[in-house]
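Just one chain follows, in the form predicted on its own, and it is written as structure tokens.
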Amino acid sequence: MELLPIFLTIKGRKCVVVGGGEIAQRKTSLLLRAGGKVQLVAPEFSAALEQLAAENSIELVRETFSPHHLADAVLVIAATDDLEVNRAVSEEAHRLDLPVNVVDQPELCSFIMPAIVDRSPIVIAISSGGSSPILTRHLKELNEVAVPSRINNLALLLRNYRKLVKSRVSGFSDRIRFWESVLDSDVPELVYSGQDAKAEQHLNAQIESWQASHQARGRGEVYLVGAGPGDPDLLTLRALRLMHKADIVLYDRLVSPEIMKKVRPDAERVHVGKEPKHHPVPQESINALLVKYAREGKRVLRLKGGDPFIFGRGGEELAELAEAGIPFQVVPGITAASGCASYCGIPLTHRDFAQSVRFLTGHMKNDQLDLDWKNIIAEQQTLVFYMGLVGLPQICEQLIKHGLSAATPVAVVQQGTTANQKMVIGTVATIAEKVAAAELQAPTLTIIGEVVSLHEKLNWYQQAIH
């Protein structure tokens, strides 16, 4: 993050725009929306500006810029024309401590003016730190559409209970969830169909039942959410949401840094990630922890890559929590035979090439993999091993020797779906040494079968290495 966001408080203070014209101008009414006692310093002003000075009890001095005019100013804007008046402005301001903005001039401001979406008292501020104005504008779009035309009035009706909330919801942690339950009530969508009254109605009613209703809010609860195979964009609506709830997030090696950063920010983090023959937290330890944290009151985040009842031992977790009478909920995740095979232009089924998909575990005991080989092998059929790199070249000498042709196709996909994706093509007979030249790091996923001839004409995301 190059910029801090901040909303800074100038109601009835002064503050310096520099200019004179239709920028100048822009600059100042987004001042005064915000209170601000607006100072105009400009040789000549634009008639509209004119207007707008005389409107609002707006102070022009007809001067050229003065570091005087920066005396008690809190905030400055230069939005001249002049390169050299706009340097000068920043330069005083600077030696002042001033926050300044010289429009279109990012090199000489200590901050950056963004586009606003304004529900006040709720206000969406976007920036992309000067680098594209036009993005900006369409994410300011965006939000415009997303954002419900009376989320104001949701939010003065909240801010209008806090204190009633305060004396009757004891404890900083009660509050938050309190206030979350009423979120995820009827109230907003009442308040955004302007039934306001009715919105009051609920929220008094939810006050009144909270310390009945909730006398076993002691009890916490664990959310196991597939975080899919690494693409944050792949995440569900409602694994997202509850991400943005947890208290504590337990988290796998195959959880992307990306899909972290989308973690409630306060939110505890336990990695109890596994690499091969390398298991620091067993399961049964982060069995234990999710009881432990859950009988501690806290919502516990168990984010697991891909889905968490494919590979992920998400069985026995939940397992372990039904016998504690530990209550969970259960949000499926993109696995990642399917996110990556389509991230590689790779159809898992084809109505020419295979009719069924079969997912294995590449893992090994003792240095072996003991599969049932000759009923894994069968026309027609695709064959997805996850956490197979290391065992690579014992599954194409297993399925050759049980009757599968080694000139069959094989992708092996490093990664997939992440910035980092890497693919490689081969057969059974050629993978395994293919796979070594290029150096895969896991985790990786092997796709066996016809299906991956098709790659090259269905490939959107990046070109495969051969």
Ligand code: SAH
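Since the model is a prediction, treat every value here as computed from it, not as a measurement. Numbering follows the first chain given and starts at 1. For the two forms, the rigid core is made up of the largest set of C-alpha atoms that agree within 1.5 Å on superposition. First, how it differs from the form predicted together with ligand SAH.
- Superposition of the core reveals a Cα shift of 2 Å or more for Ser46 between these two forms.
- Leu60 is among the residues whose C-alpha shifts by 2 Å or more between these two forms once the rigid core is aligned.
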Contents of the next structure:
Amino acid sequence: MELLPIFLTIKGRKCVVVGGGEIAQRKTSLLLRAGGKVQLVAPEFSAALEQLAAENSIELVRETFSPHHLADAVLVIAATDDLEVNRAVSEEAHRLDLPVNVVDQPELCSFIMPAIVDRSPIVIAISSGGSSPILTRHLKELNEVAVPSRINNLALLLRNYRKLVKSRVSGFSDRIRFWESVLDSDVPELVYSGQDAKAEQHLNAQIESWQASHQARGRGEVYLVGAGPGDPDLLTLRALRLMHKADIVLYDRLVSPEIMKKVRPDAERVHVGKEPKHHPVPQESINALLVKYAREGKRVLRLKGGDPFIFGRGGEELAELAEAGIPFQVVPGITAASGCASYCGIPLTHRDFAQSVRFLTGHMKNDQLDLDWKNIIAEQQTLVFYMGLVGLPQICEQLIKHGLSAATPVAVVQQGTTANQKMVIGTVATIAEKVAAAELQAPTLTIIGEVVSLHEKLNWYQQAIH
Ligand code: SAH
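Form predicted together with ligand SAH structure, per the form predicted on its own context:
Once more the chain from above appears, this time first in line as the rest of the complex follows.
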């Protein structure tokens, strides 16, 4: 982040606007909306500003700018079309450590004015850090449409009830749950449709019933959630919803930082990632941690790369929870095979080339691959190997040995669906060497079969290495 977003209190404080034209007028109106005591400095003022000053308590100082005008100010805006004056205002403000904005001259600013969606007390501020005002405006328009127009009434209602709820619902995390249950209830919709009194009745009823049902609700639960192969846009809506709800997250090495950014900011984060050949948190301890946190009454998010039920050991974790009587739910994710195949233009089945697809693990135990090679090889079939980077030479050797044509096309995909995606294309005979030369980084996925050749036509995402 290049800029720190903050909301400033200027109620009753002196804010200086240097300038007498239309832009000065706009900035002044904004400062007035936030309760600022505005002092305008310019040799002369537009008629509109004269009128604005007459209608509000604005002080007009009919002088050219001089440093003493900034005495006692808390905020300064320069909005003249004279570069020298703007520079002088900025220099003096910087000397006094006062936040200063110079319209259209970002190099002279210590803060910038965001685009705003104002549903006070709800205010959304949007900035592109000066990179694209059009994009900022676009986001503002999106927000204007997406944020209900009466959300301000909802905010005021919730504000009025904060004290009461604090006295009735004890404990910080319980209160978060209570308020979440309010947002999940009919209350917001009633307010948005103008039925404020009815909304209040509902809210009162919810407070009453909270205590009664608290015991049941207070129990922890576990969400076993597939985070997909890497691209955050491939998360499911339910995954996102639970990521916003969780009190604590246990996540894997495969879950990308971009995805972790979408988890509720104040949720506790526990990295239980397994590096290849290295298990910082053994599976049994992960299982035990899930039970422990849920028993503490927490909503535990177990976030896994891809789909939790495909080479994810999700089943083992759930078995432990079921035994302990802890409620859980499972959210499927896009597995690496689907993600990589789509982003590489390789349909895993295709009526001309393959009628079936097999997902296999290429994970080696004591440097050996223990697979039923004879039964793996079949006509018109695609093979997908997970965890197969180290074992790739062995996989190819065994496949050829057991009768697969050495000319069968192979794609090895590194970090599919992410910005680091790389695809190396070869045949069963050549791929191991090519992959070694390309120095791929885990995780990688290996796709074997005639369907691989379709990437030449269908690859839309990134170039392959041949
Ligand atoms: N549950 C996961 C798989 C976990 S096993 C899923 O459904 O995708 C870990 C293996 O998944 C890695 O060794 C690699 O083979 C594969 N994998 C996961 N994400 C990947 C990605 N973005 N690109 C390529 N392979 C990936």
